[in-house]
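Below, in structure tokens: the form predicted on its own, a single chain.
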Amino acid sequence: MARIPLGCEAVAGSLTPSKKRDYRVTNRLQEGKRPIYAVVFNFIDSRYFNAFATAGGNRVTVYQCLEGGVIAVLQSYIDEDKDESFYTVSWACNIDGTPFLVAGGLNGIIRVIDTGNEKIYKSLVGHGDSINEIRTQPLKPSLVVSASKDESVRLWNIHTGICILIFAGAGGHRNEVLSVDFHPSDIYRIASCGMDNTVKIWSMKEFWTYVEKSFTWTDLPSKFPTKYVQFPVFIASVHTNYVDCNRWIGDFMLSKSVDNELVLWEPKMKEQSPGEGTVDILQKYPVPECDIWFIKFSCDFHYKAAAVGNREGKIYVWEVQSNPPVLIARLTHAQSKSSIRLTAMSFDGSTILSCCEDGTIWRWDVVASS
């Protein structure tokens, strides 16, 4: 398992906002009575840069962000068991282009939503638990990774409807996975990380010729040879508690976990034994009252910056690649109480979301400077 040497000491960010960007409230929604655990912008298409997506209860919902702080419903997908409860929805698409959004929640069972006819293209079944996260491969967006209580992650060919990989067993995670994320220009590498405190960083390398394999399928899903990957290529205990959120930022990492804080590392493999390493702690990013978990963060889609909700209805906007830490603003509003399950930022950051535990979806825009 990858330690963290000593003489490491990492920059902190300083609390006081740069007025970098100043943002305000344009919109502010009541979806539901439910919570609301998932909204995210569409970055798979830039024919719909502006749409983004909802789940909450047994419902996925899909929005488009208009001037003026309009958002409009374009459609609305109901699952057919009313006590599903979606924790997770991905964009993704089919292998002609089509947009689908990907869902997964309470029941374990991922729903591939076709958004050209509201309908259900394909049921995923295959988790023992419920889902915690759907991530999708923006290199090939008709691959999608999930992240299970069950402990395992899988990676999924939504087109074909086939589990090609199982990520667990001897050096998986000892407890519920709850993110997963794709390297952004590494095809063959996802991060994991979940309740065992650890973040775990896989290799699909030598089980590539699978992956191109479940393109071409044409026999039941059920008879794909689905491979087990026992053994991730790198350990990291950078948290003494639940990790809830990583994303890869280059070949670094952003964490965090139910401290306070986002923690910016990067992990040093040892080539020769696979798993060993040490881990540099770069830079750290407060985030007050941000210790309960299943709070995310996200970024824009340059990763310039990452906004991150806390269990009081704020937003801490940091800038993730200047050093030391810049943070660009704190977003606070009177009636914004509830606390912040998971952030959207928009492609060049000048739109914010959050999605709130009493139903809520609050839209924050940049004010130009005067």
Given for the second form:
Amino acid sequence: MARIPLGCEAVAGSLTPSKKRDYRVTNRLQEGKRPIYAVVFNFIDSRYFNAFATAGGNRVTVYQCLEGGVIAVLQSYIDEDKDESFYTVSWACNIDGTPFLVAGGLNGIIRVIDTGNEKIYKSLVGHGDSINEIRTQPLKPSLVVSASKDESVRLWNIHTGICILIFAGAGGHRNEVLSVDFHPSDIYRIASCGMDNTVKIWSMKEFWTYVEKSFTWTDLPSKFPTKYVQFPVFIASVHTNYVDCNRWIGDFMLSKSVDNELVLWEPKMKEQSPGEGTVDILQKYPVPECDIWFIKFSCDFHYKAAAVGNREGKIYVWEVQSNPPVLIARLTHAQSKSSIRLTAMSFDGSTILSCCEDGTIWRWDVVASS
Amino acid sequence: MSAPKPSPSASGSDLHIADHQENGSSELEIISVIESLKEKVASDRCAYIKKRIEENAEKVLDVTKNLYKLSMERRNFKIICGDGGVDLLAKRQKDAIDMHNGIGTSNGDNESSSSQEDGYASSAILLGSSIAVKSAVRPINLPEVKKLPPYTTWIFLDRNQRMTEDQSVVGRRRIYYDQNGGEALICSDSEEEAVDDEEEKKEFVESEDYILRMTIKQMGFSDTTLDVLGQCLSRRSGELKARFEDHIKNNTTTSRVNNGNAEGFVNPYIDKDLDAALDSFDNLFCRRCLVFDCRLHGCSQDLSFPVDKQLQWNFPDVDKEPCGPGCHRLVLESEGLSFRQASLEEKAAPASNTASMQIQKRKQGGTPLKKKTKSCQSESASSSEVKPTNDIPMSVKSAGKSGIDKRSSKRIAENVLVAKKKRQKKMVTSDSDRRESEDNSNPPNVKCTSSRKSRRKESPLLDSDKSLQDEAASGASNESESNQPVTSSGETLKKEEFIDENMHNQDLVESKSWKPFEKALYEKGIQIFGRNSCLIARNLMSGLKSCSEIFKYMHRSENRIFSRDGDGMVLSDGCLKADGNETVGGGARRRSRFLRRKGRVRRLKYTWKSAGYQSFRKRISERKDQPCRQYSPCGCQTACGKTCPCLVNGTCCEKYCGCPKSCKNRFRGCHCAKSQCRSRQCPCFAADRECDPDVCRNCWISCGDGTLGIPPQRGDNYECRNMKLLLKQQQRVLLGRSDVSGWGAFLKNSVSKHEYLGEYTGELISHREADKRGKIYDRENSSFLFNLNDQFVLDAYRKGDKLKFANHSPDPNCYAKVIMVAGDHRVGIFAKERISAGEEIFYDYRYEADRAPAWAKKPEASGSKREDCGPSSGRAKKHT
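Rather than the form predicted on its own that you just supplied, could I have the structure of the form predicted together with its partner chain?
Full assembly next; the chain just shown is listed first.
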């Protein structure tokens, strides 16, 4: 680790739970024997705020959270290729508002599932290797980005099935891309991170015409003039090991590596020189026993809290935007011992779901404080 | 800073005094001061973070509010647009909720009936509820889609590209995970290497400066203070001392500068001129590829000026017609000046050109003070008559961006800075002809350096711009005539005087209206076109100045040269100083631009521990040595001798070398005609070179369908067939799923034997870099490295073309060949036999036998397998 200069120290949170909120396990599902890598609530359409999807093995499943800890299975999709292993799933929607699920994994094929009609809508082929994460543009939810082992990040229009942009090349990632995220308000901006230990911020401003063009494209998707974005606007070396998850918190970035902590930092770009800039590490959120990669965190709708599991099946819920950081709760259960790959916080953070290496899904609900 | 500041020069003695004074203050005291400062810094930092986080939180709130609004709208949107179709997700959801709510009241009939109604699969299952589950969710199958063979996203290159430094993997840490879950560190040779990296970043941050300053302010400047500070800040006290002195220096200079030459610092870009433009030209323009920002040969190449290729500007018949409405002829006529005079001058100009050049040249050879930086390179681009002399060494590092005399002095400070940085000789633009008349008559003043007076005499070398300014400033009257030597062209001068008188009144105004950039352009124009204001106006300054303005300026500046007086000189020196200061900033700015271009480069340490590792690389021949040597143009100005870099390196001299065409080491090209350079009878072909129409006698090729005209027919009308790489006459290659393994390259059309198929392009990397990268690639069992020559390896991993997907075969239908094309080695893929349309392309990778991967070792194996395409067994997560 680089020596942190005086006056640039980050504020680290204390691991003493504040007991602000307390969570209790209310349900536990066993989906199968294969690990479940993704669980995600629908934040795109308010009708489905309580619906969530999971991805693991060759299966994508849709559930509904009901009162009293009850979980209802709504839909289940199975890839005919038994070897497929879905690593990621994201909610999206078609331009007419039909709820979609976009999933990807080992095979590198992006599956766009029309949950409104319970059928496959499109399969997007193009990535040269497995897909590690898919995220949806909240302002235009028929745009998704995918992060892949083939060292590229790609922007897709799921409505037309077009690969609009490929973020790779001279300034691109030098190893697998593990995570990617849309900026919540700047529609041109995405951030990606991966096994080359860097976080890269990309702008598609100059290529926006292609994004617009993709909505009206009527020819074959393969004929679309897909563009390469070769140079990111910012490259941050915040971590010294794989960076497996990054999320925008406003203009700040919350990212994690395998160093048992989440890091909140501010990218300070130099206007004159793209690609350069400095990083100001503001806060750190310790997460013990979180030293393996592909453990991702999630936030509630308003980015008030972030929940991250660890390799021992415990979940740490941090208040993200308080100074100093406050540990809201530490969730433990005697039987939850398997690595938690991803958590999902519900709209208001009152429900936390975790999906585990052993194929289980846990539901935690906040306990009404007395 | 209110603390007593030792001046930079006297700081040593001050230190001693301080030492005595401050011995009293104990270490503890100092420590407490430092600690309190540290606390202050820390609390400031906390406050800052708090503030930033709060600001951001507000923003996030706005953003999420908006997103929430959008998600609410989507709910309504659907209702409006839902054209009769059933949203099954919503339906399932409703069913589940109903079922859940119905636990107490109904028995589940509702659900079953509703699911029968719509004819879809059964509804949701409740998990974790006490209600008995009767039905199951029917899984929906996602039909299988054949996945692509694995590949890494790559960028298409139509020509090779030199690796940029930030692409290097040397010294970088790359963590590699094994499929079995273990992780390995490769790429960096040793642990220290990574550590070294970090330790270099010990720059002083603001807070440290603050503590340093404040502590010294409170406790005084003493060794004890420094020692304690050093302990607290974990730095050496010497380091701190230097830093502190730097500070003081900076402070004083800044304040001095602010008081003094404020204007110059307000806008350092004000002298943005032709030199800056030419600088980027010289730096970024590749004279081999004739493009800017050449990715193959890089920027800041060594420039070699060919001795015998310079074209002399041929004056077209000076048209007697006015060149336009603003032509000086019209203006002169209207002013009652003789038309004849102008044309007379124009005729005189080219005649005296030669002589003046030579004189000028000698003058530049003699080193006036101001010219020190650029004294050596006196070769002038436009003076073809100038004979090369010994004082033009190859190694001259760009002494002069001097370019045009005019601005040279302005830029000297910058030159000194830049000269260190740039490995480049600058084109010395010769002085303009405007001085020819007195140059002819004045004995060239070679050795004038020290005294002002002598400098004054040789002042053709001085800035005319300067003297112009001087005059404008001092308002000195034009007494130049007294100085004026008797010239051969006395008549002309008289006329000039006349003009001068006419125009002198406007001088002050007009000379100011000429921006430095325009003046520089004018100088260039004089070099190129001579004293032909029509041509200058038309070709260089259209939109800036009219012909007549240029004409006037031309005459004015001539008169300036004769009119020098001492006052002017002194003033000009003053200007020089100020300008020098100014340009320091400019220089730094420009250099930083070049640094930026190269990207962030960490200093890398390389140990030879792992250098023994040799990765799998494709090769042309089985031989172990490197048959090809990288060519780089020599700068020999005479026929190459034993010291010629080309000769030493064992390469031929090429057309890009500086040496004359008669050089013995030159490759002479061929004289083929009928054979069309397709066999080893052609010397080019035999030497694995492509023909070059610049070099070979008969090689030509027609282009287009002839509608654009036919080139002069040479070689008995036989076109050369040995220029296919140069002309990119390649076959259409298709990328597809290989019949053998992974991806494969296929031919769209059938080709005959020895047909050129295409080029194997990629990044040009050093052998050392290739060893490093090879380690990564070999792990992935997929290598795109190709040995090119003794310096470079081609890597097509991230950048290349479709031929990189051509597979290996011990019994191939193609072969690869390294060919010299216009001084560069390139890899061409050729058909070994007739290949029909749609066939897959194979060639022998020629891996070294002892290092070949398993699949390339066994020629009897059913097929060649280059890439490991077996599905990686499960996800190689890092496990506990």
